[in-house]
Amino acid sequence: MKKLKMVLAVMLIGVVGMHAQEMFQSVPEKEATLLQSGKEKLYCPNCGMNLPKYYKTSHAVELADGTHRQYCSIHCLVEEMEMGYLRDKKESVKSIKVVDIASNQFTDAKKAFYVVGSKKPGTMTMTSKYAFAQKAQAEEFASQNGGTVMNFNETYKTAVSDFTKDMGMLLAMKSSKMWQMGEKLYNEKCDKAKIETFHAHSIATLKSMIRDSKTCGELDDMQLQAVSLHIWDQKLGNFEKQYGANEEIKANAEMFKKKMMEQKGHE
């Protein structure tokens, strides 16, 4: 229990967002790099959250024309590169780079040396995935923190295996604080009849012109994600549309939500 408890807290700093000094995945805006370009270039396509917030689990794919997608964990990867953007696009997929974090810099993931499921926190994921351009240093890191030093093609499957337990977490997440803040701010603060003219092909375009255009007034990071989330899962109903039928997703939820009940009852 103690284990989950810890584990909940991490995730729901990790679906709200906090300030950067805050997170061990965060780096200052500016000590970050960012492969993708466009107003939308600082959040995952695939979820919204800010990049150098979750820097240290940030992986890339370059395409065939030279553009990169960039996503905050290996989570967003495996959901765009199995069932979203990039399904149908595997084959323009030149490469795929992650951060190694003992230098903050892009390296080819293909050759990186992962750490999986040491004690440092996970990014949209109960189990937590860093990455290292060197094997000793990977090693120290398991040494120091836990895990278990992996290749790239055992982390993807292992990200791959927990997709649907994850994404029962943060469906749990998001009814439980998320989408709810979202609704609020949305009522409250939001043009609706400006935003009803937004047209956005990623959930990263719809965070961008909502900030740009200031719709929703001023808002922080944590707030324009909440919105954002309100209105492309649950308005635009991507969440239900891409995961609705998935039983096991709702089951995890329904599990995730129970002990947060329980967690919460104990405090």
The other form holds:
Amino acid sequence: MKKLKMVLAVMLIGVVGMHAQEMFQSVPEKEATLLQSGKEKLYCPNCGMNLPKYYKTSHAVELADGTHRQYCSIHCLVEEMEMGYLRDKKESVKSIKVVDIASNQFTDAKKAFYVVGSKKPGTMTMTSKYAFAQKAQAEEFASQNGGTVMNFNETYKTAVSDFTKDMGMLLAMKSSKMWQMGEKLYNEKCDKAKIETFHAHSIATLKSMIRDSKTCGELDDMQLQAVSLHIWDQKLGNFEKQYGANEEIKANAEMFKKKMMEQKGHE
Amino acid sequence: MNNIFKIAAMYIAAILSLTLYANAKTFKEKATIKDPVLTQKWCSVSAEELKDTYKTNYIVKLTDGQTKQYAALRFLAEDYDAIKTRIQEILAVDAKSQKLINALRAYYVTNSKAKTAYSKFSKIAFEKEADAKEFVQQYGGDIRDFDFTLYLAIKDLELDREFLKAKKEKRYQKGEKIYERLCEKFDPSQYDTLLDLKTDIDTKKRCGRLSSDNLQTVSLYLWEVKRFGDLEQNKNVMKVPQDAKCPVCGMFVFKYPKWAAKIVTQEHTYYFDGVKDLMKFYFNPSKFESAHKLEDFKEIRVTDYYTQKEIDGKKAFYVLHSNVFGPMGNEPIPFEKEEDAKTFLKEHYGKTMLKFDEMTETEVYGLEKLDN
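Next, give the form predicted together with its partner chain, keeping in mind that what was shown is the form predicted on its own.
Next comes the full complex, and the chain you just saw is listed first.
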């Protein structure tokens, strides 16, 4: 319960505009290793979030052709592997990498030591997961922040079993904050006719198109993310297409929303 | 002589290994035990024969005493919202022993190469983890729990409907023929479910004696098409969403059904209010803010000017520079049949008739020049 409150508090602060560098996950953009390329390389292909901002939970897959896809979190890796882009391409995944938070460099995820469920906030999840290349450092982190040291397979399994719950939490966040903020920006600042002409494969591409075309003026990353989410999820109907039938997520979302309201009431 | 035997032996070995390889992808769902548990003959949702996919069957016992049986998890997923508050017990068929097991405690192999009838990505249940692991050895995939697998099945519904669409459209045509020729005429909208409809046709012999396949075909046609109007009325006409805008000119495409055309890629369907704009986009997608490449454009559909039916754009014949104008002016005008294109060319003073592959970007932009 304490953990939930903390996660919600962190997320709320995140939403109301905390500076990126103050988040535990963040590193300055120039210190982040971006393994993918292209105009959208700064963003997670699955959710569009800024990779340096969530760098310490970043994962990446290396594909057979040598290119990478880089994610904000193991949640997005799971989503692409289990039901998204990589679902029928698993043979082409040559390796999985994760950021070692002791060095902020990528390391082989299969050999990494994860601290699962510590009090440090997670990315896209209620159960935080941070990785280390060295076992001793993971144990040290766990003794200070709580959590259990696990290998990649165990951590991945946890992410899979957390998935529906986490989706509910994310829907609560989106529907109570991000979509509204995005819609407002879209209505006030964007050239709608121009956006109609954008045809993006992923939310990351859409986000980079909005950024580069300045069709919504100058936006900071969170505004850019909000407007992209509004267009991608709501206007293009991708959220409904993917999760529309899933009442489980909606029920989880309602639960989280209620908790968020309670939390707000306490402050 | 020896050589011939050697070659023959090699040939046979090659065939054997090929069939073995092919078998590794096909997974037979049909019951192979003598006494499969069938609480009913047909699936509660799809009305398909349950024993044909018995190894992926589910039985759900509801708190109100009702029992439902599904041909696959996909159909349970489709019904889930309707039953979820009344579920007492969910039983799955163990794909290995074909016994009924507690679905909540089963091991599911997801995203494997095993093909099943009703889902693009199969989901196969096992009682024992060891059996699931053995299956993964053969077919690949991952072992997941019930909650996640059901979640996946619900999320895949859209994908699975799309997956069966092509098969279904053929079936509708056949179903219409059966209905017109063999059935007494009745109102299919009087039933609550497809299963009720099928059961009624069968018990009242509304279509005489039908094979089980034909019975399913005519039931599907009545339930999914006839209930909403005639096949002829909505057959093969391109369906354009109300909010689809042409990426080239920005106009709403549904306003111009006579000219509607589309490009289907894995991620998107692009709608155009004429072949000219489609071709502009096709030759240079990046000009219209699309990250697609020409290779992504495998499926192209256009509207035949005479029949108004949706046809394969890559096989169509196009008449250019005629005196017939579309919403965007001069257009390449599509026909399924070459004779139709030739007739049109003569009657409407067209200058050229081209196949899809013969059109060039210059030719397309040339349609907009004044001297035509």
